[in-house]
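In the block that follows, a single chain appears as structure tokens, in the form predicted alone.
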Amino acid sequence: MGEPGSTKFQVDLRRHLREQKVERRLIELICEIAEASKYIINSIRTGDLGVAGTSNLYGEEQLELDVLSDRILQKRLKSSGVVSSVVSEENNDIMQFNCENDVCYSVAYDPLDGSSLVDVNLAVGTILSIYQGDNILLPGRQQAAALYILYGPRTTLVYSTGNGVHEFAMNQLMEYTLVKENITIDGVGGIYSPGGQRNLYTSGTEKYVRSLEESGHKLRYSGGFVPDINQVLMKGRGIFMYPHLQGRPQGKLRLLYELNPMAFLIEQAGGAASNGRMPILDIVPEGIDMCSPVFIGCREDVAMAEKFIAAED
């Protein structure tokens, strides 16, 4: 191995995207996200944890951190001259941008997921979600690309192009270099995670996660939908929900911004993601806004939870 920092003996993000036969627009695309990502990490250490005195357009307030990340990956995007059209959580509407290429990318992206829980200095992350053309109305399995970026103890940027799911981490020198290569994960998990109020669940649901509890499922929940996502992946094991609940059929998490790119990502690793009832990356996105309940992570506690919405609810 070579010196602590040196990249020498490492393999990092655009070596290892050519490797994967990656497109070459993709590639151009992936790694300006992947330079973005140092500037939110900035953000985050020194930024400001206030209230922009805006909100998106789901009636959010804004902190002054969204707005910055926000602003910093439009940038980039925008830049990059392979991106034709872009939406963001944070804004409301569907962002167009020259790109004279032959091939162009649509993203969709939540620039900081979880960012009211920096002021307590949890895990935060971007998550993003590309496609090929200027659509992004698109079922999550038309993707071309998903990744997102973990900014916790380390930065960890991990990505699928439809060949595996591959995790990198920011080294001494901002560089990401390959820590995994094909994470798989196994057909049953260990571990739940579980957002919303239970007091709310439905009696399928209910019934679901005592299930889970009376098998030896342990609860393990951050709060932010990346770690949690990430614990799954890296773990190898549990699933995350966030189901639909008593006046809130629609769940919360968004399907543009969240869930396809997730979906996306834990299919790839062997897993599953679903809204209870149909596979996550096959729901046709209605617009923007549009909000889905989920249950994602190993292939059978997803379809046991499938089963109990079936029959109750």
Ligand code: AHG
Second form
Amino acid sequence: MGEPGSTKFQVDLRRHLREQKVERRLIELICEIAEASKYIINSIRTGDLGVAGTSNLYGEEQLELDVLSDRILQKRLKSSGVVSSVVSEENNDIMQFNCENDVCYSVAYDPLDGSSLVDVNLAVGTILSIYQGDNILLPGRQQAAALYILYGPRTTLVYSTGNGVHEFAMNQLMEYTLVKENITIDGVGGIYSPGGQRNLYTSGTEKYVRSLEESGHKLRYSGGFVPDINQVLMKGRGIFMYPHLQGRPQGKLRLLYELNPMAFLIEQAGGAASNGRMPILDIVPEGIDMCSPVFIGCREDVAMAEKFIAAED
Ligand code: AHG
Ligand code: MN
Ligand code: MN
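Counterpart to the form predicted alone, namely the form predicted together with this ligand:
Let's see the whole complex now, leading with the same chain.
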């Protein structure tokens, strides 16, 4: 990778996408998203932790950070000229934009996942799912690309266009440069991230979690989907789950904005993502706000979850 004499750390996002032979308009789109993230990170770092509808020190109306992040992304996607349909967790309708190209893309995104963690200074992220054409209600397997940006102590961007998973970090010039290529999940055991209230777990999930604990898995749950998934991906082992709960059979996480893009990345890294019975990426969305239980991470751990659920739930 790279020209003679260059190091991997000098490969920026655009160059990496070109070297991966990603379709030209998709490169533009991903680079626009990367640009938007610079403004989002700036709002997270310096913005007032105000509540929508109130005014700040200067008498200006404040926006909640997730609403602000949504506007930043929406504006960029709209002006990119390569996007036809957009749907955001912050917006209940599919928006249609003017795409003047022969190849257009549609984007489903969560502008700021874990926004309630900002006031306690925990890591948050932006998650995006990209399809070619203007249909967003497709099984996740048909995604053209998926990516997330993690706003932690460092800002990182992780993407896949179906040819491996690659991590970039933002440098002091706010450019994303390559950190790690072709990330894989192949280790067994290690960590588990269990979302949802444990006393509402069904018996299959409860027994599964107990088996993880008995086999020595360590609890690592931050409450932020992006950092929790990033941990599994970067450590190359472990499992994240937000299961079906008693009284909440579809769990909490949303298929379009959260699960499909993460499932695409994790499968690309050699891991698996299941709703407990079938792969997340094969679910046909019933609507833009559809939720699903999720068990996602290393293949063996996900297969074990399916076994417990099939036997008990
Ligand atoms: P959002 O902030 O976009 O509404 O989503 C938060 C999500 C996700 O980050 C995390 O995995 C999950 O909610 C945590 O939920 P619990 O508080 O129920 O654990
Ligand atoms: Mn979210
Ligand atoms: Mn959100």
